[in-house]
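Presented below, as structure tokens, is a lone chain in the form predicted alone.
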Amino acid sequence: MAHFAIAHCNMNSFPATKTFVRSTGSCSAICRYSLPFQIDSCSRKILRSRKVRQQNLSIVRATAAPMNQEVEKSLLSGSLQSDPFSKSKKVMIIGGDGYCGWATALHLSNKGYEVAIVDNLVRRLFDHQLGIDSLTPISSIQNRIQRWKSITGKNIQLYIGDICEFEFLAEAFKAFEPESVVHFGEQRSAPYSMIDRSRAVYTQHNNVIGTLNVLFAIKEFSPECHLVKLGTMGEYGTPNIDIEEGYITITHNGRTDTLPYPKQASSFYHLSKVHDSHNIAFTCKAWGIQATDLNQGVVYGVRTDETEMHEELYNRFDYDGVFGTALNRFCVQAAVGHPLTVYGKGGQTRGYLDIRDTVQCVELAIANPAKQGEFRVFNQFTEQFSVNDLANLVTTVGKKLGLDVQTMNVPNPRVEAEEHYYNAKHTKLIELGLQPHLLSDSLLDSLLNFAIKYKDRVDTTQIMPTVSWKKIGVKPQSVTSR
């Protein structure tokens, strides 16, 4: 299959839909989508070099490179899939140049899995519209399909486009025919959602409806196909009584029954998975689908064993108020000598778990399906750490490497509880086999390291928060521009 170009797609303003086309020899890129806020004059000068087109929606399907007649006989043989239990088995990975997305796609390629990425790039646009960047400098995804191609010889699919398109979605089922489906494809930041209006508009619309038509794509043309959804933690909230894996069984006024766990959902991101789920189980009573939701922990780490085989592999690492996490944004402050930022009290508990357990959940929760009709729900974590527990950590770790850590306590952008019980039950993937990697001083003198390596592409106006629950917006904005 030939190569081909993508081009970086936006609107001036929502709801209007385009297609924006760019041609390489016999194939045509093609990628559709929506997004509900304005852009700057760069991102129109990008669009305007492009051909646009309202018409005969198509598909392409990409691979790196051609394969050459070795690499294909082995492939066809099942020479170089190393995991007997996952021949032939097909995934795919919508979202699969983000974050979690790229590490499982790479990890589940690794084991012998047949890979599909599907995904419109809109999280690279992000960065541009905020003026944030990773830590870590990101190849774009042609080359990093194509380095691991000519590293490992095993074959990335890629399908360029927008879930919320659902005849783009359907030709993609429809050519790949997966057997699994990893979603990870919907806006993950709770404060990008919290910005303004479009933006809070766009995580719903994006997240909702795009997972709606994962649903339906997998009623019209792979019902038997299992969906691992990715969920978060974030879903409950902090009850002040134990959070059970997805249900509770309750007793009132005599009467027992078994019931989703209530949802406390705390940012517009947040009510979206909340909607994800209650859709999920809704279609899994009434079509019989098969379905895993991984309900999440913060994620922390850069590196896997696939990601490490070349720069051109690397992940993200995001330490901006926006989309980086608590631990990313120490580990990076410490590095440059800004004091840790701790939002309020510092109170505030949730479950983390390393980037190397993601994939390893993901790859639990395919090997071992859910039942036709089944929704089951996971929590994905391995340890519970307070915002104080982090910084106490970083600060130790810190000082032992030479650096000088301070802390500092910020105003807390967020509507939270910044003391509260927190204990969440998560049995289920330990279970199954999952053996965590768990956060000790010589992997956070890890990540500090890498930090130290890549401070100098650290913008120190990044740092602190810049996004309020209780200010959000109206029109579009940048955050920058505040």
Ligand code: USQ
Contents of the next structure:
Amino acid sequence: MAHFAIAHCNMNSFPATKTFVRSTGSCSAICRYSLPFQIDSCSRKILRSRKVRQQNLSIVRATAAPMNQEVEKSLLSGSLQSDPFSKSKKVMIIGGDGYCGWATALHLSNKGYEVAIVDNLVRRLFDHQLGIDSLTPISSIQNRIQRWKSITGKNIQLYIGDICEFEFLAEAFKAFEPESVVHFGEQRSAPYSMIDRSRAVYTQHNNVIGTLNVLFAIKEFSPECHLVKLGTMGEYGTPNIDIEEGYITITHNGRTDTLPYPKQASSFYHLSKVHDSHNIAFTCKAWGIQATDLNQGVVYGVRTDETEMHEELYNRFDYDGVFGTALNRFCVQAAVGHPLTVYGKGGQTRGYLDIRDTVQCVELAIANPAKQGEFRVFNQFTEQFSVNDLANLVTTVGKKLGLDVQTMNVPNPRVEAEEHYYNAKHTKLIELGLQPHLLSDSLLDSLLNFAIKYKDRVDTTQIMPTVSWKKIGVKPQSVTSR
Ligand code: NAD
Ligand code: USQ
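Switch from the form predicted alone to the form predicted together with the named molecule and print that structure.
What follows is the whole complex; the chain from before opens it.
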């Protein structure tokens, strides 16, 4: 059995930044929350009533116990079972309680990697603050990890804390000694970053400082460690030329150079990723850090082989107007009979991928690391769709399931091109062996059926977008009271 050392943080009396250090036997934990704004009394009540303070906002380090080798053997998939290198490799997953991070943590653990999750659970706090919830019921991170251990015999270590607090991150690095760090741990919603000034500042502070701290931790404690950082296709924007993978060769006034591809991000969130990329590229040059920037497209789906093993392992599935992403939202909308919310003309085209491919791509990046000093960029998506394409696909498959799917054109709350050229390269991960799960009728069918199964949990008042790119101001906004 894993055992836990728990130091409780009382959020009610918690100033915005305060450091706690607590040691219990062999386990120690350090935490400093730096929240963008005070928790209002309503959130406090919810936190209290759901015992979140006790269950989720505590600092926990689960100490690894010896693995159950028999169970492990029987569950490891054939290909990696015979690879002794991958079995010993230690991977730290920052943001491992989130949508992409949880699926990846289980996948890598199942493949024989030694996994540690680092997360401050702030994503769960956003849900409470905004009054939103995942379509799927999700267990606490502690229960998730215990259930994984009981099913597979595998340990996942857990470090709860904020990576913007360097002391905490340093302790986690020294204790776990990662060989790879997969960094998912950021505020990832474009609309959230456009709610008001405080969320814009929070997003850029959290993402840019968190990533800087990871870079310093690698330099100081694990200089050989490979950083796999989740970037976004949105860093490139929608240029009127083909999008390359990270770099473009330009001839200007008779001279030629290969330069970082131009960045034209379109939200304070997407801009935070651009800043991250620049900081990582600089430290690769200056300190010899080895890094892979995965410019990921929009992710859809919810099931992976591992999350399917038990309800307590289910992943989150966001459908609300702040954290929900296009295709996932459309499936839930179709399931509850809400018209599909196409913003503006619907010609906005992006790269998309199945969450099963997210975990595959990260595994490929870890198994084929960048060289020392290399800043490598992969465009991580499998297919391009416009918003109208997605609406048409969901309508067609929904009708086959007997759903009456309608579409509405919502005035676009964002500032973005609605009709544009889009052709992004995405060959490097395929060359490494990615076998894409393309969006087919059967996948959409199963996603829609999944949404139908949980449709009683849908709060339809959370579906329409509430955040406007143009109306953002300095006045703190409460999304629920609008
Ligand atoms: P998510 O919000 O579900 O998960 C992010 C996790 O990071 C959460 O568990 C959160 O608590 C944690 N976190 C945030 N700030 C932290 C901090 N300072 N310290 C410790 N933990 C922190 O997001 P996701 O959808 O899983 O996205 C993961 C990453 O992938 C993000 O970097 C995002 O930008 C990128 N990405 C996501 C998508 C998508 O469609 N979901 C697409 C492209 C790129
Ligand atoms: N859109 C609609 N209707 C909706 C929701 C979205 O028309 O109900 C449109 C948006 O206007 C946008 C496109 O669909 O043009 C994609 O929006 P999204 O909300 O699905 O995705 P986005 O805001 O771009 O962000 C998501 C993730 C983010 C990640 C990004 C990858 O939240 O973390 O970085 O996808 S990318 O889009 O490639 O930048």
